[in-house]
Structure formats: C-alpha cells, structure tokens
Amino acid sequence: MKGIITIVSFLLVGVATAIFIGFGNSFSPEPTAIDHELQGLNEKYTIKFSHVVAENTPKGIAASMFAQLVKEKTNGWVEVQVFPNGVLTDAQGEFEALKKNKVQMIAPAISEITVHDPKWTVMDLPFVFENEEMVEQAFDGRLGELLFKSIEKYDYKGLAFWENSFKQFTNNIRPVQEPVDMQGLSVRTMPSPLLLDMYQILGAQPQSFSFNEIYEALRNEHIDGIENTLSNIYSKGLYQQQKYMTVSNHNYLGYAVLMDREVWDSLPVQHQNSLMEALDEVATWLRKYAKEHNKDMLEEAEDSGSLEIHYLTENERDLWKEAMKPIYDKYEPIIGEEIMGEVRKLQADR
C-alpha cells in the first residue's frame, strides 16, 4: 500500500511539473492590468505643446518648465516639445490641431474654449470674483471638476488650470472710468460669444482678431483698446500702442491643459502619472509667480509714465455691475444651475 502511495504522489508531482513547464509560457501570477499599466514604457513619446504667446510670460515659462519636469520624471522617455508665440497655429487652429493629432498638447485662455463648450462662458462673467483666492477655490473645488467633466463630452482631456491674472482694459482715445466711457470704441475680444455680448451691451464695437494680430491691429488703428492682463500687455510691447488704462479687474484670464482623450488615454499609466505630477508642480509654482509678476508689471507701468493709469472706484464698480446684469441674465440657463450653484457658493464665502 505504501509503494502504491509513493507512485501515485510521484506521478502527481511530474504532471504538476510538466504542466508548469509545458504552459509556463502563458500563465503570469500578476493581474493583466499591472501588464497593461508597463506596457509602452520601452517607447519613446513625444508631445507637441502649442501655445500663442510669448516665452517669458507666466503661460510661456510654465510651459518650457512643464517640458523639463516631465523629462526628468520620464527619464527622457517623454519628450515635450513647446511651440510659443503660436509658430504652429492660432488660437483656435489649436483646437482642431489637438484632433488631428498634429498636437498633443495645448493650453488655450478659458475663454477660447467658450467657443467649444458653452458652460466654460461661466469664467468670463464679468466680476464674478473679487480676488485670486476666489480663483483659486475655483480652479481647485468642485468648479474646476464640473468644467473638466463637461469638456470630457467633447473628447478633451482637461489636465491642469494654469493661472495668469485678471484683465485690465487699455484704449488709444479716451479715459474710461465709467460704463458710458465705452460708447463707441472698437475693442479686440477673444472669440467668447459673451465677451463680444458683454462690450455690444456697453455701446463698444467688440471685434476678434488672434493674439499674434493684435499689435499691428493696433498700429494700424484698426481697433482702439484691448483687455487683457499685464504680462501679455508688456510681453507683446501691446502698451506702446495705447494711451489709458483702466485697471478693472473685470474679468481673470487663466488657462486649461488640454489633450485629446484618446491620444491621453493611449499613453502608459505610468507616464500619466509622471505628466500628471509635473502639471500639478508647474501650477503651484505659476499660481506665485503670476500674481507677483503681473504686480511688478503695473508698478513698471506706473513708473514708466507711458500710460494714464485710472484704478475703479467701488462706486464705480458698482456702476460696471450693474450695467452687466443683463449679461447674466443671458447666459446663465446656458451655463446651468450646477455650475452656477457652485459659482454663488463661492461668491457666499468671501
């Protein structure tokens, strides 16, 4: 009886070992997705990062500090290649761009993207928030989730909120203090229907032109004023060409990374993650360095004499406000009661 054991415990044990080395090929202890998650790592990515302004502006620093990051993180293995100024395309050839895949990546101003998806008009409220902390609570809470979610519907990826600064409007004929003072003025907008809406309500002539046209739209008096923040004022020499400005604080120019989804989800998780980490290091980093530069900006403005700087008074504040109920009248079904539920939570808190 105990041979018969030894035998048959003899042959379990050969099968056993057969079986492992004749299928030993195909069976892996580890779960598939962990194999999923490595596979890519050997190849080499590269990623074409467009952007439209200058390289010493907040955007433009952020985004050679965004490719060097994510070289160090990748061993190399993701390569980002940044293309300012807008060499590549404009604004909004961006977009079309990313879904060609002749870009990976971009990082238009928010209110670019009013243009593709409706709801992100509820950054270019005019004095929807009172400071850089209100900002901030936006970018960071559930605002900014509800924003990336609603994009994801037209097959972007929305990575990161890369900030700048609020805009200040600059004009070439005249003071503005009060609403009234904008009757009749051709200003350059970016493409947002409710910009073009909000200066149409102040008796403007709002007109769109890309952000690499507007100094010789200027030079050539094709338009009077812009809006816009202090680093793109100075970077792109736009304050040569103007005679006033208005510090308003009438609207915040920030910025959204984007991919296309599918090109995103097509590379490996762990540069994801390396990506990832990268973005969220450069946005810590441009969230200080944006305020302070915009601030030395103006102070340089002030210094320089080459402007007539007029700063809103509340009362005067109060007036614009006012003048730009009918614009939240019109575009707040259109943004939708989430969005704008998270909006007042905000404006509640301050």
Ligand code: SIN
Contents of the next structure:
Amino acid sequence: MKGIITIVSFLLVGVATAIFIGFGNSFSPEPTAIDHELQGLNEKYTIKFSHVVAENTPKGIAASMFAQLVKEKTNGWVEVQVFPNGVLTDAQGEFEALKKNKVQMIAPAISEITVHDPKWTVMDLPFVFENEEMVEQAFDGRLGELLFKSIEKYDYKGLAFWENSFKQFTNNIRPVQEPVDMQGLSVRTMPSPLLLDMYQILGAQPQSFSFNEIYEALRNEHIDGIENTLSNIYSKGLYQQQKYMTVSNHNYLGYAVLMDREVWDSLPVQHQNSLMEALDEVATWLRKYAKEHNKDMLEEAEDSGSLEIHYLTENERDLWKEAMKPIYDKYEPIIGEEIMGEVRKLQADR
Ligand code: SIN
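Starting from the form predicted on its own shown above, please give the structure in the form predicted together with ligand SIN.
Let us now look at the entire complex, which starts with that chain.
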C-alpha cells in the first residue's frame, strides 16, 4: 500500500511539474496587447561575421570588440561568431554567403562593394579625399547616407562605416614617384573596375585576386607590387617581399558593415538597437585606433630600413591627379550627379 501511495505521489508531482514548466504557456490567456518591440526576445540569435584580415588588424580587433559588446548589450541573446582571415570564404565569396544566409554579417572593403553597386566607386576615385577628416565627413554625412540608400536596392542593409587608412604603393622593381614609373609593373588590386582601369591608364598590368593570396603571389614573383594600407602590408608580412614603398595616399581603404536586408528586418527591434549601439561604439574607437596603428606601422617601416620609402611631393601629386583625369571622365556619370555633388561640397569646404 505504502508503495502504491509513493508511486501515485510521484506521478502527481510529475504531472504538476510538467504543467508548470512544460505546458505552462498553453494555459496562459492570450495577452491583450502584443509589444512588437519585445517579440522574439526569448529566442537566441547567432550572427556569423566573416572578414578576410588578421585578428590583430584594426578591422579584426573591431569585429571581436563588436562581438563582445553585443553579448553584453543583449545579455547573451545575440551571439556574434567572428570568422577572420577569410577562413570561410574570400571577400567576393562573402557577398554570396550573405545572400545564402551562410553568414549574416560582413565588413568588406568598399572597393569590393563597387562590384555590386557601382555608385560606391566614388570612394575609389583617386586622390578624391585630401585627408582622413574628409573621409570621415563623407562617411558621417549625406554621402554616407546616399551610399547606404543605394545599396538597399540590391537588398543589403548598410549598418556602419569602419575605417582603416589611405593606401600606399609598394613594388620590387623601382622607386615610384611619377605616374610614368608605374609603366609595365604588374600590380595586385581588389576587383573594383575603377582600380583596374586606373592601373591600365598608368600602363601597368593590374591583376585582381583575393587578399590572402597576395603573399604567395609576391613570393613567387607573379606580381611586382601592390597597393594597400600600412596595417595590411604589415599584418601579412607583405613588406618582406617588397623593396620600394611610395607614400601616395592615393585612395582610402574603408569598410562597410553589411547584412542581408531581410535578415536584418527579421531581428527584433530591441536587438537591432543593441547592434547599432555596439557598431557606433566600435566605429568611434576604430576611428582613433586605425589612425594610430597605421602611423605606428609607417614609423616601423621607416625604422626598419627594409623598404626604400618615397613620400609624394605636392608637385608629384599634381602629376598623378592630371594622369587620373580619364578616370573621372568615365566614372562621374556612373556615380551620378547627386553623390558627385556631395564630393564637390566636401572638397569646397576643406
Ligand atoms: C581588407 O582590408 O579587408 C582587405 C583589403 C584587400 O583585399 O586588399
């Protein structure tokens, strides 16, 4: 008898527990009003974030910092998993991976974005920005807004601009001071049509392939030179394979953090706000850090003496700008009057 009482007691406790824990909600009355901002907040979200550079670069650190901030701001309900060094795919593959929902966030160099939205070519125009402050005004102002609006047409959601620095030329053949010095050099670029045209106009032979293939291409002498930021040149040891560097600041390597528009729209508003807050905090930190880091890398290049460094003079810069005029003739109509108008305003204000 005692045994039967024990078994019945266990069953009753079990049923009561199941009702309380397992089926509790099915007995709850429907809420009279649904707070849409809170919908989806008891689900865990995972965001796979792919990028192609090393973890110790400005973008690499920014991505890790972003993941940590998102964890804190959402109490762990949104987990950002960062995949650096192109371990999942290269920069162009990231766009496809985003569309197939294999990754949910990317931060490609803007030159990679120009392949998908030609209006973004504005950021690749050679010598268009005189200094970092102008680039920041472009990102923070109407020009940045227009770029994000434009890319929505292709179903991407632009969330933030992240900074690296101006690009410099390096090569193994000769010091490059004037445009004529580029003749015959084979140079790796990102796949931006404007960049490919730019090197062709200079009489060089541009080749486009992914960032993580550069070291081998230099080592095997498949190419003579590259254009990149000091941070990228150093983090991948590319300087070890090069003899000459021209501090040309000829165009800016910046990034845009992108998601697929539908995936972004499917996130609860409260999580969207947390992600935006985290991105803003990271962008503010990165703005300062990227400048300092690239400056430190330039000092290191000077101190090491492993590269012969030439700084473009004002006169030489004018020669380059003159040589680049056909690029403006070709790409201004593609970029369009509205965005070019913003560029002219920035140039007039400086
Ligand atoms: C990057 O900074 O994301 C890579 C740039 C490059 O491909 O040169």
